[in-house]
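In the form predicted alone, a lone chain appears below as structure tokens.
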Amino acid sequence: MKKFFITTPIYYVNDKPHIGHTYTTVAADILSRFYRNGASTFFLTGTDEHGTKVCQSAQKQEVEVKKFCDEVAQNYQKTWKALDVNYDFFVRTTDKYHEEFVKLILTRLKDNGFLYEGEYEGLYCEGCEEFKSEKDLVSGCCPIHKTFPIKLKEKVWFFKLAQFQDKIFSHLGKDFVVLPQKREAELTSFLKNEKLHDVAISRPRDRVEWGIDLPWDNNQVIYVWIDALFNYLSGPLSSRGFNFSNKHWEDILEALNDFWPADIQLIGKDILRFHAVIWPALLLALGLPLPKRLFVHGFFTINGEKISKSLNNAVNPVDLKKEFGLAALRYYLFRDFSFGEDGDVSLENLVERYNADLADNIGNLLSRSLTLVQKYGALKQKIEFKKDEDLENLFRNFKFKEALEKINLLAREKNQLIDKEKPWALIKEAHQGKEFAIENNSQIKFEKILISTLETLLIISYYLKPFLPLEAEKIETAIKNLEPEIVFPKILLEDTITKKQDINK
């Protein structure tokens, strides 16, 4: 059986789960559910729990740092459960297995000559927890946090990133593909026109106290981003019961072969360079293959505004579920926005999309077709299911919006067929007030229309299942039992303004 390994970024615990985190994680859930039909699938997510910002957040709440991390990690796990995200393992960077693995990896890199001690002087953004070059800044500020970086000079350990520039470039677009294509073009331009510099992989403990010790230098902690990247290896290994203590590198390599390289790693565009430059370089230094595909999705705004703590508009996805239902939320996020592009979330649009596509189109088709069967008698012909190659290809190419458009087109065409052919009139003509005595053209045509419609609904339910597992199963059950069911009850538009105000409080 083939394997399929998919990852999300691990989410920083100084923030609560919001719609942006939800987008990435549900996308991974959709893909993992699709590939589970025929592949041994492993879906990894988790939380990134080290660094200065985590300490600061814990201090503000007057909570011990580890306890703070425990509470936020649990919040993420509860959120994903509420949103029906079926991950296989939840990695935490403060867990012992991860810390042991990262220490082992850094020791390996040092022993092989890829790390050295030096002094770094530069501009440091505390919000990003990384050094910035002048080119990275806009009017002297970090473009993400809108703050001026501070000047720092400190003794740290470096990774020899510069020597991997040509190697990364040689893999790009071949065994290491970045999607959408515009992101790969952006990365190609960067590698062609910018010279890579060695990168600091540690911070002085007297400045960053919350992190993993460098194994050979207790005065230094491993830089949070370096530590976090290795979750993609430590998590799956730990899930298989692998014990990192007293293990030889050959044992680790053999265990990694069970799942690595990742088939797809989902990230936001703000962390592209970490994942498309530093991460590949670290893997190459370790003699490991690069992830097959890196998919970079866009950002969400809320009613035209960037999601931020200061604006207090980081909508809680669990609140959206409570107000509008999980089906409306999961469907809307992938129906209205092309995966890989930015999108603006509007609760009014969420309701309109749900009602138009799910309640009035797919739900209506299911109800009216099964009502006809129930009213005018059982079907004699067997209902069969066959995969749709167009939809298969759309899923494999991360075309979620296009897949949902195709699903809706299938339903719309069958609704139009029923409107045109009026099968209720055909069956009345065949009946002429009596039970079926002999087959006639009207009866045959009636059954052909209904069988075709129900087979289309089976296709719809199969490809809707990764997005809406519960509702898709309800559709399948209704067809199996030939019993009409309201799978998508309408949401009243007049309620949306009140709900929007409640959610944004």
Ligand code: MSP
Given for the second form:
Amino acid sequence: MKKFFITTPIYYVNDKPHIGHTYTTVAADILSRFYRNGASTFFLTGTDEHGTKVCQSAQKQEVEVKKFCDEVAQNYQKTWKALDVNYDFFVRTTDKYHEEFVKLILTRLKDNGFLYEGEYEGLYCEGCEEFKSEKDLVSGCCPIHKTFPIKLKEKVWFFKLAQFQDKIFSHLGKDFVVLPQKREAELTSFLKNEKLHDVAISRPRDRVEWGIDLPWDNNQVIYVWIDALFNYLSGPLSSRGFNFSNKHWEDILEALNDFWPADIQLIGKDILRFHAVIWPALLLALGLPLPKRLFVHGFFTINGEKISKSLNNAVNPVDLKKEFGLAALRYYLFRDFSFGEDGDVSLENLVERYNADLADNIGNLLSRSLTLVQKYGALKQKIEFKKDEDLENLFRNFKFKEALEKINLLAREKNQLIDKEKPWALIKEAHQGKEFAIENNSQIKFEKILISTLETLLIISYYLKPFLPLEAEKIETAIKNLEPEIVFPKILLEDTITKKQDINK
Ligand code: MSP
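For comparison with the form predicted alone, kindly provide the form predicted in complex with the ligand.
So here's everything in the complex, that chain up top.
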């Protein structure tokens, strides 16, 4: 049966996992935990390990390239584990399986006439070891090396991207939906107004040595982006141990049917064109369907600054977990920023948000209601759980912030009800009541308030679970056992502020 397939981009190993990567990956985790309730999901993530930049990073650290990749890939895996990210498969582009698969795919593209040999001409910065476009340059110079790039002409292989312009356009918004809407509009206008050019899919080996060989020309290495995009197909097949050597293309297509098309592909806005133009064209050339939904999220800055290696401000998510706890981190990223928009991360806001929503609102509601039950007697009615259609829809529409707002509203309403009705006074009244009628009335009211509060808390825990699996489980257990528990201990900002500054440096 076809799995509900969710992907993240695969992360370059020349960078350590930071809060930006965490955002995409935890979002995919939230979605896959949500959809797992009704379907069999497959959540794929991994690392993108080829290209000159990876080589350069390894050289800088004086480590052999593959060893360097192994270390960083492992670091990503450890980080996701620490952040409770429950992926189904971790794909690495240096895995033999992936490499063989990419070679097979490129051979097929060539055999079907979608590739041709040509010459690429461009402005090349020797310092960066990459081609620059005019808009990357400042007064004609590379802004990093302050040198003029040289004109370089090289023999490479091209993919006939231009011929897919109209085809992609005809799928956009139909079987291939790009969200949020403004991103789809951006693409529509791009495809309408600009002419697509064919794209180089290989590089000369003497310039880029760390990559997959072009199967029919070992002087050429496959362009890292083309190599990387195929992870979305090689990953699931590899997870099954599917052996494609000696198999026909039809067998591969059949095996892919269990996963592809992806139901949700998550990316940041920086890599939209690769995923919404080149990737669909490659899929169409192979006769494969396009991903159903491509969700494009915004970018984070930290205290107003871009996250960058040179500023050394890339907050390590595992440090944040140690400092503030995982719940605060996972919650904050989706509570304070509309999914799809840019946002500025501030650790002060992270603490405030956790305290206001989780400790003071939801946590407080849980402990005060269960304390009342514990103190004033057993409940006669059963606590029932019912799904909330509004919340279901918010999840299905990637409205994480709005879902968390709604969850908080539900808790706030019940806290207000308890403040207003004072169930502790009601029960005292009932216990002291001489007349049967008074006792009965107050008792019924007490019971009603607490049952409805605990039912709301069950809804809250159910929809918090994709965000905070551990804590949501604790809420459920506390309700089941009718034992008050402090699930969200308050974070005291004074205790963390010095460390917070260290982390921000
Ligand atoms: N390797 C490519 C992707 C290939 S997918 C076939 C790549 N890797 S990356 O490590 O540079 O970034 C991957 C993703 O990380 C971005 O698309 C985005 O989803 C996320 N982010 C990286 N920095 C980010 C922020 N500052 N803010 C939010 N997300 C960010 O591109």
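The shown structure was predicted, so the numbers you read here are calculated from the model rather than taken from an experiment. Rigid core here is just the name for the largest C-alpha set that superposes within 1.5 Å across the two forms. Positions refer to the first chain, counted from 1.
Ile144 shows a C-alpha shift of 2 Å or greater between these two forms [criterion: core-superposed Cα displacement of 2 Å]. Here the chain moves as two rigid blocks between these two forms; the smaller block's rotation against the larger, from C-alpha superpositions, is 34°.
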